[in-house]
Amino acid sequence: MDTQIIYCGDCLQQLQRLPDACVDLIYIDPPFNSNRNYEVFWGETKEKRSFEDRHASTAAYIDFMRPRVVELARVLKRTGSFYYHCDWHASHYVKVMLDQIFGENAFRSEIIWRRTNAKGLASKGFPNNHDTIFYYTASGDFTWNRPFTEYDPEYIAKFYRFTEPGTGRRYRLSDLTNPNRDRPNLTYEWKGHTRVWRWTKERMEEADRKGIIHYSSTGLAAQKRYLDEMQGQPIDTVWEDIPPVQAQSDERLGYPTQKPLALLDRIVKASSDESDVVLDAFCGCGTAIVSAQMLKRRWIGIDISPTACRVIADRLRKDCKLIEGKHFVVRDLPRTEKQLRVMPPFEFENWAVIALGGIKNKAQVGDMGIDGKIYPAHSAPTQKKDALAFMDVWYPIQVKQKDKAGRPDIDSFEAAMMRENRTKGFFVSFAFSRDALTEIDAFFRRESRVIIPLTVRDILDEELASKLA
């Protein structure tokens, strides 16, 4: 099975192509049934759009997710683990669905992640400030690497109260007496105290020689447990130590439900080993994929959004120093006019600009007639710092997702080119009316400024070299 792949499309279709029991760890963070509007800012370009949750009701949401989770359960190995990340809107219904698909005995934990602090006191009721992660396994024989956190300083001060002379090692005491009083073989006298001990006398003598027994003022023995030998505090099901991705965070991409890398690192480390296969079927901005890559796991990502797939690819290049086509591939990006016609407008604009080798405009709303820019090769600066900040040689791109761009569309683009004093621009649509093409010719004769009309078919057929020159 191929890995290090991002598939663009509905995960239901892609999962059906995967063989049974081929994945070690599945994490999904599907769209919540929240009925909320989000403002999305992709990456540093701050491209903005609005979108509504696609699920009109909880029932519709569960109906949407059920066949996809069935496929996810099918591809999970017998030793594999499954994590479903959701919030309070539909979590209880999700739990019932997961019990039905995986079986109630497959449920391991309900993890509570505190994703934010309580909001203001304007509304009645308790603020909702946590997400839920349901954890299931395919069987009782599953991969498990117990996670730990560092001890809190107050905990250390309270429990590791003793310091060993000479070494300076901190330790706490552990009772060496046995709670089971009916153990004749462990009943003996030690240093003047007859007790039922936890250890045999031979082991007690060995421990005494190694200096790992502490004696109280009365001479009673206790075991030294050194702080530097402890793995840390075992992590339970309430996770409060991982903050959400804040506005000022270095890893922030602007994706509205972006999860911190530390959260995915914890899950990937706990439930997989190096070279295991990690799958995220709703990979969004790709945090699970980046985590798997950095932790030396194989991975498969699926997302229905072409823009998300390109964002993930860009993140793998920047954060993981991978080369697309060599270290990973992106597959099944839209290839037909039919697919592109039904694509959301924001996605279509991104597709067209990226296909031309351009940079998407920073402002999605109020873009003043320019959806993107192309920087020709001769405008490339010699310094890498702020590479695009001081370039003035660029060509505007306008994209219209319509059957036939008309004269008014060209007039608006001409105004934008005049305003920006551009001598050349590119206009993308599925086709152009006769009036539009006539105006493009007249604009050149009148202003000596060139508009290159490009059809979607031109881009799909990759017949761009001569037109982009």
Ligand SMILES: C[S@@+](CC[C@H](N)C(=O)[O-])C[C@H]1O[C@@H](n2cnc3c(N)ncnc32)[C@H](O)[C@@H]1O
Contents of the next structure:
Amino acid sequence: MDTQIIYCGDCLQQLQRLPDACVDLIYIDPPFNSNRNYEVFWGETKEKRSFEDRHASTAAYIDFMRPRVVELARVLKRTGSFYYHCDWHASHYVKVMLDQIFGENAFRSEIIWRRTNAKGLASKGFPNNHDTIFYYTASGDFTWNRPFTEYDPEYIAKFYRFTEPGTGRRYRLSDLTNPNRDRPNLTYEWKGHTRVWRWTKERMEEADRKGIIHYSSTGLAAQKRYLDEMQGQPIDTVWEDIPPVQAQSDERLGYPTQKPLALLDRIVKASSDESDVVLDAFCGCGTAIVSAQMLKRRWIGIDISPTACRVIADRLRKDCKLIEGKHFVVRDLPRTEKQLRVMPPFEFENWAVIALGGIKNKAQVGDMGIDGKIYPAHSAPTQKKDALAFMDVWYPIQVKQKDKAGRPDIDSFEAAMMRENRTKGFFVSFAFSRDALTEIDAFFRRESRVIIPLTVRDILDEELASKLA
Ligand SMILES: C[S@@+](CC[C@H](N)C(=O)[O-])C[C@H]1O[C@@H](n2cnc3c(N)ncnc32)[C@H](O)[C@@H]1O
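With the form predicted on its own already on screen, would you show the form predicted together with the named molecule?
So here's everything in the complex, that chain up top.
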């Protein structure tokens, strides 16, 4: 089976490409049933786009998820684990659905991840500040690497009260007397105390020689348990030690639903080994994929949004130093006019700008007629002192997801080009009216500025090179 692949598309269809029982770990974080539009903020500026929330009711959400989870259960190996990340909106209904699909016995735990500390104080009632992650395994024989965290200093101060003279090692005491009173062979006198001990006399002598017995002021023996030999505090089902992706965080890509890498690292490490296959079928900006890659797992990512797929590809290039086409591939990005016509406008704009090799304009609200910018290759800096000079050379891109862009569309793009004093710009649409093309010619004669009309077909046919030159 091929891995290191991002599939663009609905996971219901994409999962059907995978054979039965081929994946070791599945993590999903599907869009929540928040029953309202949610906004996607890209970058630091105020670009806002509403994504349609298709899940008008909890029942519709569960109906949407059920066949997808059935497919996920099919591809999970017998030793595999499944994590479903959600929140209070639908978590109880999700649990019932998962029990029906995997079986109640496959349920292992409900993990509570505290997201924030201070959200929701403005309204009455207890703020909902945690997410729920349901954890299932396909059988009792599942991969498990117990995770630990460091002890907190208060715990250490309270329990590891002794410090060994000479070595400086901290330790706590563990009782050496035996709770079972009826053990004649373990009953003997040791340093003036006759007790039923946990160890035989020979073992006691050996431990004493190694210096791992502590004697109280009365001379009673207890075992030393060294802090530096402990693995840490075993992690339970309440996770409060992983902060959400903060506004200033280096990790932050601008996806509101982006999960912290540390959260995924914990799941990936606990429930898979190196070379295992990790699958995220709603992978957003790819946190699970990046975690899997960094932890030397194989992986498969699926997302319906072409923008998300591009974001993941960029992240793999930047954060993991991977080369697209060599170390990983993105498959099934939209290729036909029909697919592009039905794409949400925000996705369509991203698609067009990215296809032209441009950079998306971040200030989407009030973009003033410019959706993206192309920095031509010849304007790249040649010398150090020019380092930023090339930033002045850019061509605006305007995108209209219309059957036919008309004269008024061209007029407003001309105004934007005049305002920004640009000599060349690109306008993308499905087609252009005769009036629009006539106006483009007139604009050139009047102002000596060029607007290049590009149809979606031009872009799909990849006849672009000559037009972009
Ligand atoms: C909550 S986000 C995932 C965020 C991700 N965990 C991260 O850290 O970036 C949900 C993602 O599911 C995708 N999605 C929605 N419906 C889908 C479907 N039917 N198939 C695949 N992906 C889908 C959305 O495009 C969105 O990127």
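Numbering follows the first chain given and starts at 1. Note that the coordinates shown come from a computational prediction; the quantities given were computed from them, not determined experimentally.
Review point. Treating the chain as two rigid parts, what rotation angle in degrees relates the smaller part to the larger between the two forms?
Key: In whole degrees, the smaller rigid segment turns 8.
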